Structures are given as structure tokens and as C-alpha cells.
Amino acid sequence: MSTAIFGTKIGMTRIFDGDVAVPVTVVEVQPNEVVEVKDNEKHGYSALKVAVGPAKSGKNVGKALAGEYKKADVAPRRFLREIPSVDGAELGSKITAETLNVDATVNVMAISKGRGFAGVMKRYNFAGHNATHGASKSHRGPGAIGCRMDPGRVWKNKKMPGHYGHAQITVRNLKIVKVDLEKNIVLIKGSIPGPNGGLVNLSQK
């Protein structure tokens, strides 16, 4: 049975396992509060709609969403997301990091840092052109991108400057180093995508 929970990326640090420094990412997993319980009869699938993220001012919530929060007796949050069903979960109940299996690996899904419009050196790690020896124009450009004879056009999927980042990325099979239920934090070995403060989905099968 798959499990999932949402948290917020805090940043990176390190902990020591004896004399070995282990790089870890700190994820704050505040209790995910259940706003709606979806079942096969009514919705065609079973899931939990949960409120996650920092608290949100009531004046910034539309009337429809405010009604959902009020029905479940849950304070407005920044995000509404869905997670797999948990036995015994009902409106207003809280899903904590206790659902995670510390001995199993975890898949982390998040939106990567947005870097705006980027050139080929930053976006695709191109080497660039000579900085000297008569190269006085484009040092960071892509160079030739096609031929005027055959095919007489630029091939599709050519690596070109463009929007970079702000994409959904999943990193699989990361190790959970520690789960602290009192402080609502999970330590995951290595780095995970997204900026500090970004929403993170932790899932296990």
C-alpha cells in the first residue's frame, strides 16, 4: 500500500555518523489536515484531500474554499493536495510523518528552482566559445544551429536558449536518516529539488 505526505523544504545541513559527515535535507512535515475524504462510490477512486503549507489569511480565501475548510473545521492553508487514503482518516483528522516507514526509501517530488530565460551554457552546460584569439562577438552563444541547404531549417528539439527550471522533478530511493515527530521534521540523505520553503511530496510504496 502506497503512502504519501506533504512537507516544506527547510534547507540542508549535515549530521555525523561517528566520524562520517552525512549531508541531509531538512523537511518540515506539519500535520496534513484532512479536508475531504474521497471514495470509490462517489468519486471513482479513494484518496484524501489535505490542507498543507503555512497558514493563510481568511481574507485571501474564496468563498467556495472557505466553505470546504469550514465544513472540515480546518484552518485555511496555502495548498490543497491529495494523498492516498489512510485507514481511519476522517474529516478534520491529521496525517503526520508517523505514516512514513523509516527503514524504507522515499521518493521525493517537488518543483525545481525557476531560473527564468537562460542561455545554452547555463541550461545545457555548453562549453562556450574562445574568449581570446580573435573571438570578439559571441562568447556564450550556441554556435551554428543548422544548414541553409539540407534540410534548410532547424531540427526540432535543438538545444537552444529558453525557459529553464520550474519543472516537476522526482528523485527516487532516497534514504530517510531520521524522523523527529516532536519537531515535525524529516531528515533525508542528500539533496532534493526545489527552493527553501517549497512544497515537497514524500511518498513510499
Contents of the next structure:
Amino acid sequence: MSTAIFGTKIGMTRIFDGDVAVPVTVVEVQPNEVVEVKDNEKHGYSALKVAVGPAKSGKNVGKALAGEYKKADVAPRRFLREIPSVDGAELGSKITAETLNVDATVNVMAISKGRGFAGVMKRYNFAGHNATHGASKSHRGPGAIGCRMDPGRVWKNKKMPGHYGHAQITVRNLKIVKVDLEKNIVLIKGSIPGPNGGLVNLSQK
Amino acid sequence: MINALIDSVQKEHLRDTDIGEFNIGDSVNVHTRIKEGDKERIQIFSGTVIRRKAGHGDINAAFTVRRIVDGQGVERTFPVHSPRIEKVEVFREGKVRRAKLYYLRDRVGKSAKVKEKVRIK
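How about the form predicted together with its partner chain, since we already have the form predicted on its own?
Next comes the full complex, and the chain you just saw is listed first.
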């Protein structure tokens, strides 16, 4: 059964697992509160709509949204997201990191850091050009982007400058080092996408 | 500024046993635990401490020891909080005027030595 839960990326550190130093990312997984239970009969698929993220003050919650939260008796939060159904979940129940299987790997999905309009060196790791030796006005450019009369155009998907980052990235098969239900944190080996404080989705098959 | 949650994770992994006090420029013996098969023994790396990185409460704290082996400079960096480090033993205190002794790398012979600190009691 697939499971998923939302958390917040806190940051990285390292711990000593036995003798070995392990780089870990700390993810805070506060209980995800169920706002709506979707089922096959009514919606055509089953899922849980959960409230996650920091609390949202009353004036930022529209009446329609407030009604939705009220139905489940859940305080408004910044995000409403869907996760796969969990047995016995009902309105207002809390999904905790307990649902994660510590021995299995986890897929982490998050929005990567936005880099704005980036050049090809940052975006595609192009090598750029000489800093000296007479190089003039072209140090970080892409160089040639195509041929001449034939084909007389630039190929599709040519790597060029453009918007980079702020895209949904999934990193698969990361190891869970530890799940601490007391502090509501999950330690994941290695790095995960997005800025500190960003919303992350931890899912397992 | 470290986040309180990260701090709480790190705290559990900070070493509780003291590795001993030492300063930059000191000549030290670093006792490290080495695993060979299922046997464990202590290996000693001795040399001059040429830098210390990060403070006491930081899990990333480390120090670097430099020595000359067969005319070849060898440096090893040890994480302070690694369980593999048994202890650090100072056998000679050094008199130095800077925090990082990278200048030792460019020196050979007698000039690559750190003067001994003279304690007047």
C-alpha cells in the first residue's frame, strides 16, 4: 500500500551512526490533519485531503474554505494537499510520521529553489569561454547554437538560457535514518530539493 | 544561527566523553580506533595541530594534524565528535601567533617547527 505524508524541510546536519558520519536532512512532519475523505463512490478515487504547513490566521481564510475546515474541526493551515488513503482515517484525524516504514526507502517530492532566468552555465553546466587570452565580451555565453543554411534553423530542445528552478523535483529511493515521533521529525539520508522551510512530500510504495 | 530542531538532532550525537584539551600549534598524539576484521585496535597519529574548525557545541567541529613522514607532509583531519577518536594527548605545547598554521606547509626542516611554549610558574 502506498503511503505519503507532508512535512517541512528544516535543514541539514550530520550524525554519527555507529562509527560512520551520515549526512542527514531534518524534515519536520507535524501530524497531517484530515479535512476531507474522498472515496471511490463519490469521487471516483480514494484519497485524503489534509491540512499541512504553518497555521493560517482567520482573515486569510475565505468563508468557503473556512466552512471546509470547520466541517472537519481542523484549524486552518497554509496548504491543503491530497495523500493516499489510510485505513480508519476520518474527518479531523491526524496522520503522523508513524505511517512511514522506517526500513523502506522513501521518495521525496518538493519544489526546487528558484534561480530565475539563468544562463547556460548555471542551467546546463556549459563550460563557458576563456576569462582571458583575448576573450572579448563572451565569457559565459552558450557559443554556437546551430548550423548554417542547412537546416537554417535551431533544433528544438536546444539548451539555451531561461527559467531555472522552482520546478517539482522528485528524488527517489532515499534512506530513512530515523523517525522521531516525539519531536515529529524524520531524518533522511542525503539532500532533498527545495529551500529550508519548504513543503516536502514523503511517499513510499 | 542553528534551528532548534536541528540542534536537538545534533545534541544526541555530540560526544559525551572529553577528548582532552589542546590548542593550535600543540604537538599531539591522536588515538583512533581502527577496526580490522572483527578486532579493534588503537592507532596513534602524532603531529602538529594546524587548525581547528567550528566550536565546541557543533557536530561539524574538526581539527587537522600535520606531520612529516619520510620527508612528505601528511595531514589528517579528524571530526571531534567521531566515536572513532579515543582521545587526544598533548606532548608538547606550541607557541603560535595565529589560528591557522597553513604557513607550515611551505616550510621544510627546522623552519617548519613550532616553537615550544614556555610556561612560567
